[in-house]
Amino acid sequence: MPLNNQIAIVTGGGQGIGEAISIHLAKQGKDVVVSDINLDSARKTAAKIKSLGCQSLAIKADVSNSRDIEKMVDLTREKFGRIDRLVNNAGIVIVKPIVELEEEEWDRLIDVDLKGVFLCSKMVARIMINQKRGKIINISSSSGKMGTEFFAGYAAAKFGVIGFTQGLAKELARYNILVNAVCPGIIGTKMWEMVDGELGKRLGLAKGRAFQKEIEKIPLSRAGTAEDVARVVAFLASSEAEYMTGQAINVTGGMVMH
């Protein structure tokens, strides 16, 4: 699935699975922009990147901001004259019953997890638009597929995105622009850490054992990795999927399917 001489933005690239999507796609020949709200993170995954013989910027950006999203893009369009592809993967969870929610806390989910992907897909999408290509791919979850407990919030973003690509994709296909999702179920990263931690909390279990309950309910009795993410993402982002737009692909296990 060669990827050579294009470009591609991964918003939250800095860690998790924005992290490995980012690696998986330069192994395949691509420079990657890094946009993290975490300049560090972001730098560092840049210079993986630059390690394995492609071009990276790292940016810091916070995608609920609509100037930093300006200025995302406009660095971008500086340093490779184009925009090829686009991973909005950026995103934040709380977890909490939704009578203990604070508006803010709504607010903030809301605006990073369903208005960031809004903000970048817009911008980005005027560039392909001008191009006549392009592909965006959005990282949703399988709680944009099925709402659990604690949950409420972050699914209604989740299951926002899902539908802002269904419609996405309809726009922008007469212009040869393909906007597709991916939803990771169970993935073994510091946001699951953290995710088991107050899941615990709230169950009154000890540390690892609400993410081991979850892990029960996988038919594959496992957690997915951010590697098992990122691959899907480099097949959406390459040249084998060209017949296929709007659709919200599950990363689960087995455990959400449909």
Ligand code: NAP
Given for the second form:
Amino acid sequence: MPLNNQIAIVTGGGQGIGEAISIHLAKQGKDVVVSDINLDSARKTAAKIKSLGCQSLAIKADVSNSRDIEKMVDLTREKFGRIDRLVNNAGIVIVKPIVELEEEEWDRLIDVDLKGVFLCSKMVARIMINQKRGKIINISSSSGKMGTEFFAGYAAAKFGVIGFTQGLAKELARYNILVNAVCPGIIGTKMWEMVDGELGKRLGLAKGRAFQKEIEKIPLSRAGTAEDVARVVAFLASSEAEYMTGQAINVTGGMVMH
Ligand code: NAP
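Could you present the same protein in the form predicted in complex with the named molecule, rather than the form predicted alone shown above?
Whole complex next, starting from this chain.
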């Protein structure tokens, strides 16, 4: 088994931004473990990675479930022997006024979007500490920098991801492990299709109109693509980014500038 390639795990790698990240990492020559709650979509991404000449493994794992994450890390070690990159991308959004958001929905948002980042980072960091090198990249959001109506729970989780990123970056720097966050803005994925429908219902807007209204706030006048985000993640994952840690980088077309 060749062990000279770098090994990356991407959570939520079955579709959208996670799929694009997985493919960009493979284009850098990395072998990619595609983890997702949906095994079929993880397998589809893994097949695309293999067609690029890299090794891949599709794993079904819910990031909010510690047993699943232990298994994900064990299977990765069994197949590849090490872990060089972790991209905590899996996430969900619930669009609701806070007075309607059920306690279970709040818990699910925090469990997936924040606890998931903690669980995966904790279990992978143990391995990276032994290796004395590694990189963790957390996908936060523009909602991690700026709260928005109907997204308060999501914003709480995504702000949390940035705080966690900063703390972990300081803690792991002594082991040569770099930890950064990427904050996408409005990205045209299935997640935004759902958000557009939910916001449309709330605001009485026709299909596609909520999405358009958000785009009007973007200085670059277009939605982002999953590839726009993946390219920044691939840069952070590459040897070109060796002196950056604890950062939260906006990929928002200028919508957020702090
Ligand atoms: P997406 O199209 O919904 O893809 C997310 C992927 O994660 C799906 O394959 C999904 O599977 C999977 N997933 C959901 N819950 C999971 C769990 N508990 N464990 C493991 N996998 C899970 O979303 P996206 O737009 O690519 O978003 C990716 C990340 O970027 C998320 O963290 C999101 O918050 C963040 N983000 C997105 C945008 C945007 O505009 N799209 C903006 C800012 C930040 P299922 O489809 O089967 O549920």
